[in-house]
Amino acid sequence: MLRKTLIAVAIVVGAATPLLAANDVNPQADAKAFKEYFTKRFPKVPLKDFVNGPYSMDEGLRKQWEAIDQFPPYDFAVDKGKQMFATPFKNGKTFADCFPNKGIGIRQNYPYFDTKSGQVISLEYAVNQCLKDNGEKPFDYTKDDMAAVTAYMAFTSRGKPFDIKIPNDPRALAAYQRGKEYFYTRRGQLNFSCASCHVQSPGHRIRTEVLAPAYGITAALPIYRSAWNGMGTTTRRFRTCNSQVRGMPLPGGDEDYRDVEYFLSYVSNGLPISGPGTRP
């Protein structure tokens, strides 16, 4: 157990990810190490505030954010998503027919591992599966309609803590491990991993942008970004990161993106959903 915990801590602070056998994968140890690393590094940040990303660690940005949030720029997306959620498909069904609790207050349970299909189901993937199952055209994974529907679903779950499960299934552990390896693997011409910015350098600036901590980073998605002048989804955030390190973005719904979201959301268990969010 000590060896596994030490491996987990080493991974959190940026060491290369070892290739582990299924019985060596320890999500609980990873989550504990993740939480300890960030809370020790940023002892003045209240635990639940990590979901606010750069606003939790930069006083100037926080004041700007609080001023902006009096008239949230994502309100239009929430309103649009609510309307879309209630609008019947051609067959008379709605999004509510595809989700537990009619899709209200469930964001904190996504992504989840589906034992029937043997894959991770992100909220975006579930939305598009719902459309396909009802004879509708799937949404673009990056913005617009997808951002609106998921913004509304996130809004109905605000304050609810992440509750991501990893079932006792070797396929689930493998998916979690793939997501973890993707997060720590360097890529692109700049040879950066996700962890290079969001584990090693949160709170620091890259040009005008303050880097967010990885702990709780998925809780605020989808987000309105000033740089985008609009809403973007989890997929758009991942694709943007790939592009910024001059790597190759993956297609929407790609298994790697779903697996890395599974990893990041699991190690953030207990933190509250704060999406839709705003970022510079």
Second form
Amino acid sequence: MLRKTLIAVAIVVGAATPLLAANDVNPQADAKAFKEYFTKRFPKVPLKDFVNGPYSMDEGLRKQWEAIDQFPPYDFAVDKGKQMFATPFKNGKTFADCFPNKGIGIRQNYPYFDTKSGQVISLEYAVNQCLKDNGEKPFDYTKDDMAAVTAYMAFTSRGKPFDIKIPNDPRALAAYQRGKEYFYTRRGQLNFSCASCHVQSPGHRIRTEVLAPAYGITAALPIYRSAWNGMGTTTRRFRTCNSQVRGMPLPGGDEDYRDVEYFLSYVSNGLPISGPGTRP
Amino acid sequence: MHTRVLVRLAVLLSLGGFATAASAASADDYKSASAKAEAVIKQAHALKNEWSTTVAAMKAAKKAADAGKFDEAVKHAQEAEALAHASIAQAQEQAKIWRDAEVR
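Please show me the structure of the same protein in the form predicted together with the partner chain, now that we have looked at it in the form predicted alone.
Below is the whole assembly, all chains and molecules, this chain first.
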């Protein structure tokens, strides 16, 4: 009996080993490689400037930005978010009751892997979870209420370095790896991956826009964009990036979006939160 | 690369395909072309790799059919089917080769 089991195990292990070797998951090595790639390619960009997306890549844009940022157009969203935080739900609870440290200064820890539910929880997902748990209607993932609450949370976390953890749980590693695969997978009729634009071409222009580098790319979210004439959430940004390549965007809160944000934020560990951002 | 060629071929075939059949298409022709496309689109959806151009082609097909222009409707449905096939091929190919692009 035991012998038969042992043989079976040996066969399974024998068959699986080469596969594992080809697909080994090593987030630490990924993060190191990411940092090296971007700092070598853009030696003049100070490390902490990568989180400013297109502005880190283009001197002209940066000047415009510095002028705009005197009166930041995301201020109204931060104020609104602050007010929403102070306004109790129908049951008397508030957003503060759903988060560690009452939701203040914690943006850098999102997304995190929740070992209880076995999935990645992005900040936007957590906000909607909070609403649902308290009998409130969840926000549209792409609209102003979501942008306001997350803008306020980002604002109170500015300068804090990303501190994304991958717990010792095979499901967490698997989620990380799925996010990584999503990032490198070409899709849409134009056959682009996230990496095609944000790894291969940061600093290049697409129509009027300068592409942000993937390193630190989630740090400025949510963002005010003149082109949107308003705020955009993480989900809105991801959906727009899917549509640009003629792919169908995913619904808000989709696991793929949460996983890719987990991957991108993990490989940006150490870079400071810069959100909410302003973009042309 | 491979995928792009596939897409171009697929679209060309679908555009050329119907033009050679001179006879006018019927509502039933549209229905069967659209059902065929739907089946493939369902697979693309399951792979989470639908293209917006596929969706647009299906919309155009329905619009043409609603206006009684069945030749055009069939043509668009076939185009949607070809695009959906290409998006499936893309997803299958990418599942194998995405690591080639990885930053190491």
